[in-house]
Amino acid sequence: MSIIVQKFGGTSVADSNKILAAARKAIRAQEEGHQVVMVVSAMGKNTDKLIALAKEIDENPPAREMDMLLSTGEQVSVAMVAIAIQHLGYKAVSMTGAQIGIKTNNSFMKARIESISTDRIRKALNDGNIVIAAGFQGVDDNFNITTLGRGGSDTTAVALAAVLNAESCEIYTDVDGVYTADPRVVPKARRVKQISYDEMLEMASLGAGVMHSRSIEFAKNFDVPVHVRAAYSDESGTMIVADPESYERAVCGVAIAKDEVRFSICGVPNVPGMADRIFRPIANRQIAMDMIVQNFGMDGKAEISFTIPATELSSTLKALDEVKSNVPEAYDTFSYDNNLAKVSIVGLGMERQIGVAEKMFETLAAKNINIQMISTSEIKVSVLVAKDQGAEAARAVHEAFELGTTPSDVKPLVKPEMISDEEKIRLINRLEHMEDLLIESVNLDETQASVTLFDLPQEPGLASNIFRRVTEAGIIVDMIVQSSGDKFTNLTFTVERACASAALELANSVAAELGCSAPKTCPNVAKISLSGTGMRSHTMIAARILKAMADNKINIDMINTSEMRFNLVVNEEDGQRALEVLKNELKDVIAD
């Protein structure tokens, strides 16, 4: 008999008429002939409301005893939800994660789910009952009870899914579906019949709230289908699964972050090491950083940059204090500016179409909205602007990408077949420490160059110029990255090795314009790429590389990143030995 896992949000769950609503469908699928499985989060606004209720005793509560406190809504919604099901005439069991066998690491707040014991659950399901799951907890070697952070319920209700081999994750929630965008931000977004893992894993870290990155990082890894449906209607919803919706676009969707934090720290000496200095203690402290950009500097030294969730920012500014206590020569100053907002736009169809990131950089620049930074990945390329701009930035560029029509090539949705005996088995020799860092490919590219321009302006209209340049003169762009600045910026871009000298002299004809510093080219580069799930929620792997290369005395001259992907630019001549590094450092994650 076939397993269906449903999940249910807060809201989904608030009152007891919901509640019943959302027992009525497990019963119903229950009669259609499966095996169900609840995974419910607390009701309503109760965890905003026990976190309030502990902070007027303590800003800074213990996490151990916020975990202890928090667990407890789940705890209550899940007997509720027993409660209506045997009501209405059926057998159901509620447990917590802890009677489920939910373990994970002693990370308090933000811990990982390392195994799944499914003894239990099975033979609850057996017994004819509908088992009813609470999400967002576990508990660790200590029987502490641990949560697992923001979207805990999701990364559940997946994690559970997959272990199960789950016909499907059916993830009930307050929207319809995945949209192309925030609806409430862009009126014209339009509901997607399906998405791709890649596709959603972008748009979750990148600001869309349908659903969190870790419980797609499940889905992809262990290939569960989840379906992201209304717990309001019968509506069809969103297919998340390996393929995209459509392979003719170039872009699937946009996605706001409103709440982004910049940090810019000047005066890195561009030597081995410095970099991995500066990370690491921001990676200790398990904060996720994002658009990490490290630009070619002048006079021998580099500028970083990175994003955080406003959440972070506390954390961030005393881990950067204890660099510069520390490590006083690693940076000259730094700051941060919390009142930007990050606009993304993401789609496979990227990697088979040129000129998508210039037609994002045109739309804004018609809208005379000012790009602060920018950072490119194989599938996505996202920006800063100021946050009052963020809404009509995203509005703009949704427009310019037609993504509120239904693209021709969409297929009828075919329902996932079950994997195979030996797929099962490949998977569930993963299951152990499960939520670990998987990386599918380290490759290296000897074929690019580099272009740096320094001291540009920081005005509208600037890089949808370059660009648009770039593009009439026939030269292919792979990375992109611009760096941060108050009133300048140094923009760099690697293009094929044979268009070098094309690309240089058309930068030294924007810097003559422009009355700017000479630009620079690095006429061979070697570009190191790493592909994976869970390259940004893994906070240690950034350090991890960083600290190899310095380690090796490697010099790192560019990097960027996203959720999919680590890219970084070192000299030609240390190419191969900088890849061979990353294996060996990496071994233990790296995909067989």
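Computed from a predicted model, the values in this text were never measured in an experiment. Numbering follows the first chain given and starts at 1. The term rigid core refers to the most C-alpha atoms you can superpose between the two forms while keeping them within 1.5 Å. Compared with the form predicted in complex with aspartic acid (ASP):
For Glu56, a C-alpha deviation of 2 angstroms or more is recorded between the two forms after rigid-core alignment.
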Given for the second form:
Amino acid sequence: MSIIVQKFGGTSVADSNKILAAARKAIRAQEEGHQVVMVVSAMGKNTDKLIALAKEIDENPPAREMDMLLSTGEQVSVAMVAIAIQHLGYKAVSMTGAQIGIKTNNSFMKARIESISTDRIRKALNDGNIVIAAGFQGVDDNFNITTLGRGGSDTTAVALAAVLNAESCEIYTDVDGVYTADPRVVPKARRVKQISYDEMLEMASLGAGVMHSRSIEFAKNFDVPVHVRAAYSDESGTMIVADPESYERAVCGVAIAKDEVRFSICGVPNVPGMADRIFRPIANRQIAMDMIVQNFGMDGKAEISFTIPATELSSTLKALDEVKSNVPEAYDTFSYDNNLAKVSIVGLGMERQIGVAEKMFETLAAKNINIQMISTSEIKVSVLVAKDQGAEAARAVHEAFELGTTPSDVKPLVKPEMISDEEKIRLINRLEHMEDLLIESVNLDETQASVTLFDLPQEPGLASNIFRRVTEAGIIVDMIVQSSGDKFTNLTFTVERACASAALELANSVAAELGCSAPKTCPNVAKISLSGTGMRSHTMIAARILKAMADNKINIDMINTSEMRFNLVVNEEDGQRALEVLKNELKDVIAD
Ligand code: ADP
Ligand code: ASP
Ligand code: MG
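Condition change, the form predicted alone to the form predicted in complex with aspartic acid (ASP):
Expanding to the full complex; the earlier chain stays at the top.
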């Protein structure tokens, strides 16, 4: 019999009436002939309330005890849903993460799933029960209760759907699907019928809170079709599948992260290994960094900037203190700014269209919004702006890319094919631990050059001015990184080698107009790209890459990351060696 997993978020089980409504949805699916597994979150804002309660005593409560505390939220809901189903005359059994057998590692508050045993669930289903599983929680090898990180019930649901080879995983929430932007921020956002795993993963990781990004890693790795829909209606919702809604659009959505913190670390000696020294303690704490930019100053020292979510501020401060006490020369000072929002455009079609980043910069310039940092990759462009301009920036960009209108070339909704049980088992066996990262390929690109502009003025319109001219000159840009640290506002971009001198000439004229230092070009750079699913959220990958480069004395000129890629630019002479080093160092996680 086919299995359906239905997940209900906090708002969808916020009171007894909603719990009864959720129960009826599950009963209906069972009546239609499916076996049903429900995954439920804590009722309403219970998780927030529990966090606030702990903070009444300690601002930084111990993580193990937080997991003990927070897991109670879901325990209440599973019992309530089971009571509701039984009250309606059907068989139901509730289970905690530990009772199901969701084994995780011991990273409290952001544990990763290692394995799930299905015996108990299957037995309960075969006995005619609707099984109600507590979302967001698991248990480690020492029977400690763990949680998967905020929003983690989505990941429980997709993981269960994966191991049970469910026909579909339905995510019932307080919106009727995935929109081109958060509809609370961008009222003109449009619901999409389908979105690809890659785009959803990137959107979620960049702030689209409708799905926990790790749930999409699961969905992609285990081929689980995910159906996001409203708990309050029968609207058709959004399918998250391998095939996107439309290939023709460069941009599929806008994501906004309202609470970003940018760190600038000054006076980092420009010798291989320093980035690793700084980033490892951060990665060890499983803090996912984004927008990593390294600028070189005239004094031979570098300034490293990166962003983290505001929730990671205190752990990042601790990590940097640890760096300073272990390696006093690693940096001189650091500062941070937590008054920022990150606005990103995401789209698989971006790689094939020129002028996408430029259009975003131009839109923000027209609104007089200053861009404080830029980082691009094949599938996204992210900018940092002042927090109070984040929503305006998102709305403007959404408008500029006409995301509110339905494209004419939308493909019909294709029901994804189920994969066989044997294939699923093969997939599951492939990963020793279910959430392990698999790097699909490591590539070397020796066709690019880089151009850097130094000491740029901090004002709206700067990036737009530069990239409008670059686009007009027919120069195709690949990577762009700009950071405004304490000392620098530098901007580096890569272009095809044939365009290097034209790009430098253009940079020279911009620099002369703005009265800043002479731009620099590296006519031959090598770009190494590592592709996988969840490259950014598996924080140790960045740390391992940086360490491998450091151990082999290879200097990294540029870094950019997305969930799908980790790109680094090195000197051409080091390119081949860097490729070999990475292939060797990461062989345990590279697919054969
Ligand atoms: P749940 O409790 O059901 O897990 P969440 O609050 O985690 O619900 O996620 C739903 C919310 O995600 C919506 O209310 C919406 O404000 C927000 N959201 C952010 N980005 C998007 C998007 N692109 N599409 C739809 N909703 C989004
Ligand atoms: N209750 C948890 C939270 O609020 C998990 C979830 O809702 O997905 O983060
Ligand atoms: Mg959620």
